[in-house]
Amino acid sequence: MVAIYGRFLYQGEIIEAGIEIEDGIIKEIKKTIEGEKIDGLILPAAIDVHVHFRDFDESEKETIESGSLSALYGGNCLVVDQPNSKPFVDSYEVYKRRMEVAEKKSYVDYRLNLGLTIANAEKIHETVKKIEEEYRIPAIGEIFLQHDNPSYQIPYDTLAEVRRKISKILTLHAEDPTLISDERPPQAEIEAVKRCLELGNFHFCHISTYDSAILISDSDSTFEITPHHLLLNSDASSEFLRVNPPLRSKVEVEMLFNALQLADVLASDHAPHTLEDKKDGAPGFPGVETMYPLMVNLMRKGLLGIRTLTNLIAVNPARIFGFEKYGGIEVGNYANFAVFNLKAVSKIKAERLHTKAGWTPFENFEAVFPERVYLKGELALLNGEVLIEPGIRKKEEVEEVGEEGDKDEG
């Protein structure tokens, strides 16, 4: 039994109290509990539901070990890796291979989505059943409606069929292939969202337009927004700022930011590439380490409410994807905390980050990095020093959910 004492968000209010922890679980929260006094603001550790940790044939870009270390430094307790690695995660064999690496090498709790391809669409139910004899799959996806590789591009009729026969959450990269051009216009995303909403409920990845956000918020589907679609815009033209879906105009970005309270999840879409790859036009940004620090800085400046932030980055991801005992600081949840000193504002520097990418689109942006990170009650990071070894420490319990669950007011 251990206890800490400090200021934290609890049931919608910032209070000063003690948190008693037993076997990694929050056992009790009371003002009368005595424990180690923690300076700073204690927030729930983040859940990043959209990362690409590469590894295997692309280990020069990132590995599960390096990506999860970066996640830890960014205040994350759990990440969901996407299947479009090399090799593509579309079978039991590849899925198991990645999970076995993560169990030994990941610094934070690790989950892995299963990929959907033309080849495995007809047998996806059987593949899910076999994998879930050992692991729980958070979702099928990121499913691509448009992809340079025809095997990975899923037609609407195939998507509809999979939606009908499987109850798992399906996460979508929504860009309509008939409207894709070199510019990848906003209408490609908006049209894809419209068509998909006619087919059923989905979780939409990295939404980049205001119109898409409004459409999804009026449905039973859910969606995520990334920091780069909120803080960067297309006015600065550079091969280093190429990403899919692309950055939008300054006006569109401002409209999207103003609609942030309609979103369900903040996710980084951490997609690291080497500097050489970026010079050749590869799309994607590293971001798992900078997402929470950037958002905490916006909260510090009064541009983002603390309840909105914690809902988007911890509470809602846990609820939507069925991660039991994760989420907010509540009795019965894991003691996963990120502690921020709101006066310790620094500028982001690529040389200080822990991804293999070696660069960041947020160079010199203000951020507040966590001074402490607790994983299931264990102090894992203290003032820049990692105090744990890689390797999943416990088998986590998860609850079964339906397609997306009930939407929450973010």
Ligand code: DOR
The other form holds:
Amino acid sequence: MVAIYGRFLYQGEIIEAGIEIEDGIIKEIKKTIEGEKIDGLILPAAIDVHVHFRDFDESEKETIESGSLSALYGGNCLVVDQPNSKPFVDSYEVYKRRMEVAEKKSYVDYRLNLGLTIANAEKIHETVKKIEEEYRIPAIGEIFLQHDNPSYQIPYDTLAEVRRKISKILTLHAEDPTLISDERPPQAEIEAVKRCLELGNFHFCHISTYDSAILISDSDSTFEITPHHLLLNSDASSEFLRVNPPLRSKVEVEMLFNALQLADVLASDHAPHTLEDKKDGAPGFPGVETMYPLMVNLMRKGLLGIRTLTNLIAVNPARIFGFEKYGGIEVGNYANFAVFNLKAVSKIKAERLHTKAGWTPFENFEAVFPERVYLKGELALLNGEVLIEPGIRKKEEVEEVGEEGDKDEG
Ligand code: DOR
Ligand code: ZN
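The structure above corresponds to the form predicted alone; please provide the structure of the form predicted in complex with the ligand.
Entire complex below, previous chain first.
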């Protein structure tokens, strides 16, 4: 049994108390619990439900190991990887191969979405069933309504059919293929959102316009906003700032920021490319390491409340995607914490990040990086030093198997 003592948000109030941890789980929260005194603000570690960790045939851009290390430095305890890797994750075999790498190489807990293609749509139910004998699939997606590769571009009628057939969460990259053109205007997103809402419930990835946010928040569907759509706009143009959906106008960004309360989830859409690929116009930004630090900085400046932040970055993603024992700081949840010293403001520098991308759209932005990260009660990161080995899932299994035999440490 271990215990820490410090300041954190508990049942809607910021309190100072002790947190008793047993087998990685929060056992008790009480003022009278004595434990190691932690300086700074203890927040729940983040869940990033939208990352692209590449690996395999694109390991020059990122690997599960480098991406998850970047995630750890950014205060994340769990990531959801997207299936548009090479090879594309559209079958049990590819799914399993990726999971096996993650089991050995990932620094943080790792889940993987299953991809939808024209070819696997008809039998998607069977593929899900087979994978779920071994693994838990958070969702099908990111489903593309537009894609340069025709097999990954899903027409509305296929989407409608899959929605009818299967109860799994479907996560969508909503940009209408007929309205996209070179500019990928806001209307391409708004129209796609409208059409999809007529088909049923979805989780919408990276919503970039106020109108889409309003439409979705009036429905039973859920949506993400990324830090880049909140903090960057289309005024500055360079091939490095290419991303899909694109950065929007300053006015649109301000409106989206004001709609942040309506969002369900903050997610990074961490989409690393090499510098060379960026120069060639590849869309996407690395972001898993900078999401929480940028948002904590906004909180420090009074632009974002602590409740909104923790809901968007930990509580809601856990609830929506059914990640049991993840979420806020509650008895019964995993002791996954990120500790921030709100006075330790620094400037983001690409050279200090751990993604293979080698650049960031947030260069020189103010941020507050976590000084400590606890994963299931274990101190995994302390003042920039990693204290754990990769291979988190193995540890989960040891915990489950060793539940009764384990001895307390102190
Ligand atoms: O900008 C993007 N990059 N948008 C996407 O939807 C995909 C992503 C990637 O995988 O590079
Ligand atoms: Zn994505």
